[in-house]
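Quick heads-up: it's one chain on its own, the form predicted on its own, in C-alpha cells.
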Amino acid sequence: MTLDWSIVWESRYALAEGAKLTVMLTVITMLIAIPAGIVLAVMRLSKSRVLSTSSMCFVEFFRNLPLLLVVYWAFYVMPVFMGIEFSAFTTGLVALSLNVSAYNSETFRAGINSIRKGQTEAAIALGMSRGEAMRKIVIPQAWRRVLPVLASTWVSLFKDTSLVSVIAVGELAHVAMQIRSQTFRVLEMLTAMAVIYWLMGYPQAKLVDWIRKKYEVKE
C-alpha cells in the first residue's frame, strides 16, 4: 500500500475552512443553549405547574434521544410536517441547540439546587422579591458551581458537531470525507481529520482541567 500525505497539505485550506465552521458551530451552539439551558431550569424549578411541566417534558424528550436522531428529524420530518426548511447549517445548529439546551439546563438546575435555601429565604427577608433573589443570589453561586460542567460540555459538543456531516454541513468531518471520496486517501484523509481534532480538542480539555480546579467548590 502506497501512502500519498500531500493531499493533505493539498486540501489545508478546504481542512481549514471546514475546522473554522466547526468552530463556528460549537460557539454558536453554545451562545444559545447557555441562556436557553438557565431559562428551563428556572421553568423547571418554577412553582408554576405548566412552566415545570413544559420544562421537564422539553428536557426529557431531548435529553433522551440520540443527537443523530435529532439531527434527521430537524433536516428531514419538520420540512414535511411543519412546513420548517432551513438550510444544512441552520438545521445542524437547530439539533445541536435543543439537545445542548436540554442538558444545561439539568446542569444549571443542579447548580441552583446546590444553593442553600437559607440564601435566598434571608434574600426575600431582607426585601428581594423571588425572582430578584434567583438572579441575584443563587444564580451566580450557581455559575460558578455549573462552570466545569460547562466546560466539558463544551468540549464534547466540539466533537459531536461532526455528526451533522450526514447532512452536508461543511464541517471538518464533512470536508474529510468529501476529499477522501474524491481522492481515495482513506487512511491520509481519516488520520488528517484525527489529528486536527485532537490539536484543537487536547488544549480545549487541558483547559477544562484547569477550570475544575480553580473553580471546584469545597463544602
Contents of the next structure:
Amino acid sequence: MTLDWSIVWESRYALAEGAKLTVMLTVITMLIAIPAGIVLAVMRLSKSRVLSTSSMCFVEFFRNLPLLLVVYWAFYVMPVFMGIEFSAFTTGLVALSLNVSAYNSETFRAGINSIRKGQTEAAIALGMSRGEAMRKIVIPQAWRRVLPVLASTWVSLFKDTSLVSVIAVGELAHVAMQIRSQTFRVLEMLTAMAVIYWLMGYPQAKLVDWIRKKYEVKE
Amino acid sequence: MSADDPMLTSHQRRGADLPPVVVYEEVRKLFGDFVALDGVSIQVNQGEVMCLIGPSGSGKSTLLRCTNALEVVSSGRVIFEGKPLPSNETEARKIRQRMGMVFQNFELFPHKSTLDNVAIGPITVLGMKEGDARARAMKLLDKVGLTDKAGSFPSSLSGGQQQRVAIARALAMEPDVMLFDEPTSALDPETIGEVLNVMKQLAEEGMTMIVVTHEMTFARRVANWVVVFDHGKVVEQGPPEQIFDAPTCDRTRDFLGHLGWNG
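Please could you give me the other form, the form predicted together with its partner chain, since above is the form predicted on its own?
Full assembly next; the chain just shown is listed first.
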C-alpha cells in the first residue's frame, strides 16, 4: 500500500476552515449553554412546581437522548413540526445547545445544592431577597465549584461537535470526510483528522487539569 | 410564668419604662408533628440583653429564627416595635434589615474579603455607594479589632476572628436589635473570650440583644434578663441573679446542675 500524505498538505486551507468552524461551534454552544444551564437549574430549584417540573422534563429529555439523534431530530423533525428552518450550522448549534444546556443544568444544580443553606440564610437575614441571595452569594460560590466540571464538559463538547457532520455542517470532521471520499485517501485523512483533533484537544485537557487543581474546594 | 407575673416587678427590668422592642405572644412552631415552640410569651425591652438558655432542642434557636421571620410561626404573634411581623416576604425583608443576626457557624461569605463581607449588606440592601459602605465597614472592623484583616478572606481567619467579622457584618445594617444564635458554640475555647468581649462592649453601648447561649458565665454577668427553655416552653424567666443564684423552678436547677454550674 502506498501512502500519499501530500493530500493532507494540499487540503490544509479546507481543514483549517473546518477546524475554525469546530472551534466556533464549541464556543457559541458554551456561550448559550452556560446561561441556559443556570436558568434551568434555578428553575429546577424554584418553589414553583410548574417551573421545576418543566425544567426537569427538559433536562431529563435531552440528557437521555443520544446527541446524534438530537442532531438528526433538529435537522429533519424540527422544521416539519415546529415550522422552524435554520441553516445546517444553526441547526447543529441548536442540537448541541439543547444537549449541553441539559448537562450544565445538572452541573449547576449540584453546585448550588453544595452551598450550605446557612449562606442563603445569612444573606436573607441581612435583608436580601431570595433572588439577591442567589445572585450575590450562592451562584458566585457555586460557579467556582462547578468550573472544573464545566471545563470537562467543554472538552467533551469540543469532540462531540464532530457529530453535526452528519447534517453537512462543514466543521473539521465533515471536511475531512469529504476530502476522504473525493480522493479515496482514507488512511491519510483519518490520520490527519485524528492528529488535528488531538493537537487541539490536548492543550484544552491540560487546561482543565490546571483549573481543577486551582479551584479544587478545600474544606 | 409570664412577663407580667407579679413576682417579677417591672422596676427590675431594664427598659421597662419604654415600649418593648420585641414581644412574643403565645408563639407556637411545629415542624411536622414536632412541637418546637409551645406557646411562648415573653418580651424584650429596649437596651436589654436577654439570654435564652436551656437544653439543646428546647426551642431557643427556633424562637430566635421566628424573630426575623427566617421561620414562620405556626400560631401566635411576634410583635416588633409595636407591629406584628408581616407575612408578606417584601415587608419581612424590611424588618430583617433592622435586625442583625449572628450564626453559630459564622456564615461569612467565603468568596468575599473581610471588608466586603461587612460592606455587602449596605451596598446590596440599602443601595449605599461602595465607597461609603466600605468606610462604614472599616469603622466596624476597627470596632471589633480587625482592621488589619480587611483584605483577608474568611478562610484565613480564626473562628473567633470570623465571628467578630460576622458581628461587624450584622452591625453594618445599623440594626435596632441583634440576634445571636449560639455565637460561641463552634469556637475553640481560646477564641471564645474575644467574641464575648465584643458582645459585652455592644451590650454596654445599649444595644438590644437576644442571645441564645450555653455560656452561663456570660449570661450571669452580661444579661439583664434570662429565659430558661425546656421542651418548647418557658420554664422560668427573671434577672440573672434569680436564675443562677436562686432558681425558683426544679427544671432550671436540673439544667444548671447538669452544666456543673455552682454559681
